[in-house]
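Given next, in structure tokens, is a single chain: the form predicted alone.
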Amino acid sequence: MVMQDLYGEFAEYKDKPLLSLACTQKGAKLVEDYMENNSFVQVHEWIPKVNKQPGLDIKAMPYYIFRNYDYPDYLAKASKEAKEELLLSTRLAIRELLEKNDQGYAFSFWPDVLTLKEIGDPRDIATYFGLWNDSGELLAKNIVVQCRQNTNYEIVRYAAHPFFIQGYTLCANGENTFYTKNKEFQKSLNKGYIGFESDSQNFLYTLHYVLHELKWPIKYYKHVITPLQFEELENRPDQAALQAIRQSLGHLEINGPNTIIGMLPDNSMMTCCDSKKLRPVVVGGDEETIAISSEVCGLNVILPDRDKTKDIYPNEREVVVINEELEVQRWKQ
């Protein structure tokens, strides 16, 4: 699960970059030199206080630690580009450093977002970390969480949906058959997009070009990843756009039945679905939380007394959005 806008243990440290780890006391020591050698300064630590009664199916690993930090002095009069573009060297090199040792995972170094990754039944994984209980240390405002391992390529933690980068959280229910065309294109457009232990990673790279680096509105993202027909574009005034849109960045569209659902650096949530609808998504609320699932089962789970008529199913050509204020938005593609 990745969490974002924190409160509870983390709720006086929004403004600092914290750095979610699974590792060993070896990757411990390693990710502690390497911080202070880059100037950055510990200013919080949460533990969490792991229930370890027999029999759970869940291969913890030794040591999980979520640590906040100061940014290095230099960078007090910085831009938040700057900042940014250091989060995620910062991140990368852990990463390395850790895989490099077989010591350990860096899953995010973000302010005010914490992810927490493991292998085993989602139950126990709860158990183990004591998420059942309601003692007010780990709470957020917006949570995305996956409830299973990946399903296509071996069992890892890094391949376990939600995949996180800058601030943007995204993960799916399905299958993307351009995976390695994605990949070999998405390689050479930032060097935050490594890994690919899962084909639905693709899609966080692509959300997070098109928003992040090209700066472009969200309902450009279903454009890139579903593009309409040639034949569709003649009559539309934004033809030239999406003509252009079609012609160089061909190699991010998408294919197979999926849904995705993903979390903005602005604390949105958004979704959309493949181009043929093969994948189900659902999205419904109260007035205190607005939630996308998968299935409706979820939310008959996590919102049992909501107005079911009021539920939406987005189709195979729209993004639906959900800001801050739980205003659900629409875009036709």
Second form
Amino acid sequence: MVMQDLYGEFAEYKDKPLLSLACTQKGAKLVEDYMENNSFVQVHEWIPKVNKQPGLDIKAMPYYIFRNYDYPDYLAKASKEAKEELLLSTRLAIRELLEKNDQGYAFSFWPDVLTLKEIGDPRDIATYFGLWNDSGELLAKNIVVQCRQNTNYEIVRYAAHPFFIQGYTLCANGENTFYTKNKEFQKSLNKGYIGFESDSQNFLYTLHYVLHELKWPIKYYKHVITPLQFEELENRPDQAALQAIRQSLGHLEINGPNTIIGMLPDNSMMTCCDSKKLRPVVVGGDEETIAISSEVCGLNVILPDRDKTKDIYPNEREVVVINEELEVQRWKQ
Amino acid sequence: METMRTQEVTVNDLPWKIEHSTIRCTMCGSCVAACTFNAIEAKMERRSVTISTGHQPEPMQQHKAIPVILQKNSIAHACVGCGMCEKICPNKAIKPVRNLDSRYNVLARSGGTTIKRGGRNNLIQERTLDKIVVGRISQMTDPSLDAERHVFDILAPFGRVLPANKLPFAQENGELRLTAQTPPVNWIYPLIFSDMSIGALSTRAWEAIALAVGYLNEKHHLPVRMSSGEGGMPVNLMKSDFLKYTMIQIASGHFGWNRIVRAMPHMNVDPAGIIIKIGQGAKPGDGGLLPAAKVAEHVQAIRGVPKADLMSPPNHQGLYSIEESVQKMFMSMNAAFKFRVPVAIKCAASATSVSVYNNLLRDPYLICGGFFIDGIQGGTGAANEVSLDHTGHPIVSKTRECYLAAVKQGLQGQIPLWAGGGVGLTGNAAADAFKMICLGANGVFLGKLLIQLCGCVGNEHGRCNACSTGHCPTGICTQDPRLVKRLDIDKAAQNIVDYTLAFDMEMRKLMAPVGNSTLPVGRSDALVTTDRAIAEKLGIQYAC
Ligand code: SF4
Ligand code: SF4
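The block above covers the form predicted alone; next, return the form predicted in complex with the partner chain.
Once more the chain from above appears, this time first in line as the rest of the complex follows.
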């Protein structure tokens, strides 16, 4: 899961980049040395107290470390872009360091964002980390969680949803039949587009590319991943722009059954589906909580008393965005 | 007794032998009249015959002079195996049979001339595409689509595609708006009817193809485009709205361009594109050739030339490098149509294709609208046999290499890749096209299959391929008015239309099981091969 807009343990450190690690002792040392050598100053650390009761189905790592850092001094006056760039390259460097030595995983390094991933039975994983207790340590306004790991490829932690890059989080339900095309194209777009352990990472990288790199409005994400058919384009007033997008980013199209759930840096959440509506998704909520779930049974468990008549089942051309004020916007592509 | 003259040419030395049955033959003479190569003749032969004329069998052996059909002992009049005699014979009395012991190649260079012919490569019989199958089928986690009911977007770009970060967008109220002209890109059917000129083809054959293209567009809304080939176009067509379905080709001879340039002010619509032909897969490094025999009056008029062998030089004059060609040819062709018409380049596949493609991809003017690579199994109206059979490069791996070269730089899709030269060789063009697209082509072009649909009987095993002679027995590749009449334009056009409609459905039948409603360009994971070397070369899965 990825948590954003944190309270509890991390309430005081919202602007301090938070590193989420699962590693060995040696891995922890490697990271410590790296951060020190690169002038990051640790300001806070939270190590979950884990429940090692016998019989839990979890392939736990020895250590889970969540640390807030201060930016290096030389970046004090740096631009937002420069800082974002440093956080990304630092995470990539740590990932490489841990991977090379086979000592663990670095999932995210970003202010106000925490990532926890583990392999096993989701209920047992929650027990292990004490997520069933209301201890108040782990609190967040926005949470993206997926309890089922990619089943198509090798079971590795990096393949577990949700995926994160520079403030963008995404999880998906489905199959990306244009995985190879997407991957081959994304590899050269940004150094952060790596891994590809799951074919759903493609959706995240495209989201990040369209919003963060190209700085296009969010509605164009849907036009990139599931472009309108040429016939439909013909009658649109914005045909010229949409056709230009379709042809320039043809390799980012997805073409298979998918539901995408994303969380953006401004604390909004969004969802959309493949262009044939081959996968379900539903949005529902009450005054305090709004949730997006790939199946309605998920909503029924967490929000059993909501007004179900207000549930939204987005169609194949629709995008739904929930902003920080819990306002729900929906529009057709 | 005759003296043995072992060096004399006999029927036994020729590539095809005629089998003729005097018992079935009624001496109607149809075969002799039908044979455009003058390969057979009616003669008298003294033969031993047994006849019985009474009510009861009363066999009598006689030596009689009887009329027979005989094959000529002549290299110049060698039977090409076209089978027209067999087709026309009402009694099934005659047919050509391949002669495995032919000495033709040894004898046909007498007088120091090279062997010239048309058609296609007769040496390479290997077919990489037939060792590849679509092996990744959507079944569980992603469903197959329904080829009949889902909507499929079977279109390919023709024109220079800009990278997203170079699109001249301005943002206003959350909308992106283009603020400047971008290079023209036409989305067309991923099957181009390629480059056969009026001259190489009879006007009727060319017309049949043009007619099919018009019909496919107007009636079936399939945006199929044809390339004019190097030889100009009829002025009336250039002034008509049908011009929008045609790509005009310019090759090193610039044939027909006087007329094209003069017609420009009168064009109502823009052509679909311009193709600069640098090389041709069937005879790479060799210029075009139209033998005088085929330079009929109308060909002289369209091309603006006298009756003579028309040879295009192997190079565009004044070009010494790709960079220069980009500047000169592309600029002038783009400017001619005010940057509204995509300009593409066609080269023969070669060991150097990737370098050429890289050069084009990196060109700072962003004006190359397509890279056409033509493989060794491409066809031609006329060439030296040595070029046809022994020069060129297979198309499959070359297309893949070009695509992967672009991938390496993140430039895939910017200059659409079109592959041809052997596509549809076995008659199954959709399967070939689909596999080429999965390997990275945006679309394919084909020519031979079209004339086969018009009735051409040539094949890869030395049948006919006499397109250079002016004696095309099906009226496709000749300007002889009597032969041209053999071609029924409407039937030919209908065959092309029918085939293309079937092609379209077969494309869906291939896209549906892999779960894709748009073309899976570069989706190499959809393919598997039973050949390890192919798997390794193309980077696809090996399966056995
Ligand atoms: S097969 Fe063709 S070339 Fe040969 S004899 Fe018959 S008509 Fe003439
Ligand atoms: S039938 Fe005509 S077009 Fe076909 S191979 Fe023979 S000469 Fe060429």
